[in-house]
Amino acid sequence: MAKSYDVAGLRDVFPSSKKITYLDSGFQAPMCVPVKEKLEQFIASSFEDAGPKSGWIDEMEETRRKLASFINASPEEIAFTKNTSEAMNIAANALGLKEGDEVLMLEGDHPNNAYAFMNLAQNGVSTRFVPMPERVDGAYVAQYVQDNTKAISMSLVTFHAGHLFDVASVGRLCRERGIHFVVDVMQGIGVTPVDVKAIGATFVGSGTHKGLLVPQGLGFLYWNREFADAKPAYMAAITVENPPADFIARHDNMALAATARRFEIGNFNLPGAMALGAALDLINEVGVHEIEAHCYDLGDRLIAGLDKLGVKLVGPRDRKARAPHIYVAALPADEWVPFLERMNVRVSPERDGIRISLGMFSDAADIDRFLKVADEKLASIAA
């Protein structure tokens, strides 16, 4: 057993976890008290003080600093986006790929990552999907790299089966070959440590409504500024190095910001950014390594229980290949998801079964209740 933390006390911070067996954090994290309070603070401030926007922006910039520290980046390398999909589209269009270039991706990875690059077909850029094994690392990907492979894009953690890929070794391969690397960390961040310098990607993108505990509508993009030629597909006043104080556009003032601000077009999701600051404080207080270890232990308990029930696990079993918090049981989703909902157990349908996804607040009782309910249903089917 890994070093743990006060999970029982933490569940008080996630009140819904005490009312429902919530095993669906891979879809949306339940709201925690610090996030709720920060959103209420924003509403009260807007309602009572008519919107002190400059103060909100200052708080957003503080969140940018917190987020940068959390992923081992500098604040200048972070742009706020609406979600992962926008981050991936910004990245795809900023790489300067041209006709004849190829982007390599994994078959079955998240479609909102893939479509961002597939859309480059209008510029003559091709995309090629390679098989997705349980383990993906630089050596595996290297066998598929061709002379015209100019970018590789993949997830850190897969949404549909909980693979955890060795993106750091893929990043090393890309640096050695002069290939751009784009990583979607949405399904891992907040539960699995993310170090963008260790990953070594040109771009890393994510939303914030899963492991980062914030409602939908906020994401971010990390830009490795060694690649200074990365240009945005669109512009606004905030995009340029010296936004015009008089709000008049001029042809001699189009130099792009030297920071990741070049990828922002404003206005910002200010309440979301403020809430993210509160969420990061909570995650850091608990410790992301501790959250990861806790979820791995719960995952071991879940896998052992599924084995006892004779239910197949979709995806990797080994801790070296699996994410700590995403597990798919090979049970027909169209039948099991509605049943579990009636039993006050929340999971998600997935392409090969039902997805059980854990959060920092999940505990052994959640796993045991799911297994008990599943056992009873399986027994009734067999009767």
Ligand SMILES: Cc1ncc(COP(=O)(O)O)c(C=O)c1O
Second form
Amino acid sequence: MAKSYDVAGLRDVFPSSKKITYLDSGFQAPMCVPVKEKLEQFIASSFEDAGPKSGWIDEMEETRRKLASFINASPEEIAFTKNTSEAMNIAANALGLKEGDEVLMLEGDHPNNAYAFMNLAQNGVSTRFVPMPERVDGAYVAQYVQDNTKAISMSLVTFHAGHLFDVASVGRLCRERGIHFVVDVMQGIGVTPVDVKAIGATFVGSGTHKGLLVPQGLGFLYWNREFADAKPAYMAAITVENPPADFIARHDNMALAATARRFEIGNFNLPGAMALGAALDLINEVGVHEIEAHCYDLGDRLIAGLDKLGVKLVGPRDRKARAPHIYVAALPADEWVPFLERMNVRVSPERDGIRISLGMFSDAADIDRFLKVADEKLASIAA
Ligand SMILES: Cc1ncc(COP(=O)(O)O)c(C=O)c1O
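Show the form predicted together with the named molecule, please, because up to now only the form predicted alone has appeared in this conversation.
All chains and molecules follow, beginning with the one already shown.
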């Protein structure tokens, strides 16, 4: 039976949604009650009882299990990172790419994904940007693959226009051709269902401060352990299979952990990981498919409204090609972002307009308020 979508109830869980017309979840999530309570619990236990570090670590491991199940992975395949950039850099350096190898990427994709690979130039690895059309799938990418193409890296959802790419078919192409595939799911996860087995990548990385609802400073990296040769560029005690109990590093104890722990470096963002556990409980309670469907419906309403105003949508319109929650309206950002801010409507400047991005708590009234404010401004410009 389909769950009913209680958006009014969710607005109580995201109180700022009742004060601001918040259309900027693609920038960062406003804090929700369960995340705030979890962070307060962390602060209280640290402040009042000097904190049970082992208990916090247990909670982090519980979050690792929840996150793994959320993306159809096993906990052994998940490393916690600082953010997407760190996840992408770990991945780029773990693939064993050599001088003369090439990495394919999409022109204009997120720089935090691209630079990680561009930096491999110091090892003689080249990167090539291929044009980004509205739809990217395996057949499209195949035409650019050369003999020396050893990896492809791309985003699931683009931040600047809301494309939703068919990463599963690119993953199939990569498996057929023996090419590594790395996917940045930062802009999609939490709203678009992510199934790492269906994607079939070597690595999938993300931060957690958008659809996963926690403050900045936590990310993760999924590692497909079939690619057992993948090795970290850095080491720490936790990276090895048997971290020395006496805290003395020895040359005969450098065997890497068999799990994704081999990619983790030093102490963790424990409050972030604990908050992520609470956020995942909320997302699972609402249902990621329900969040996706809700955002698609709001997106349809927004597109119809923009059409009526004669404002062009940048990026795909079709549900098959667009993400549920990211829409760019071709309105000059320099003028419109500050204007909307004054009207208590929060959006982001984007390269071709203003980005309206939705979260699980967004509602039809948010869309209608944006459209009404935009209509009034357009009318005043025309007058
Ligand atoms: C596709 C994508 N990748 C990465 C990032 C951010 O990278 P990081 O988590 O390293 O700050 C963003 C947005 O902030 C994004 O939209």
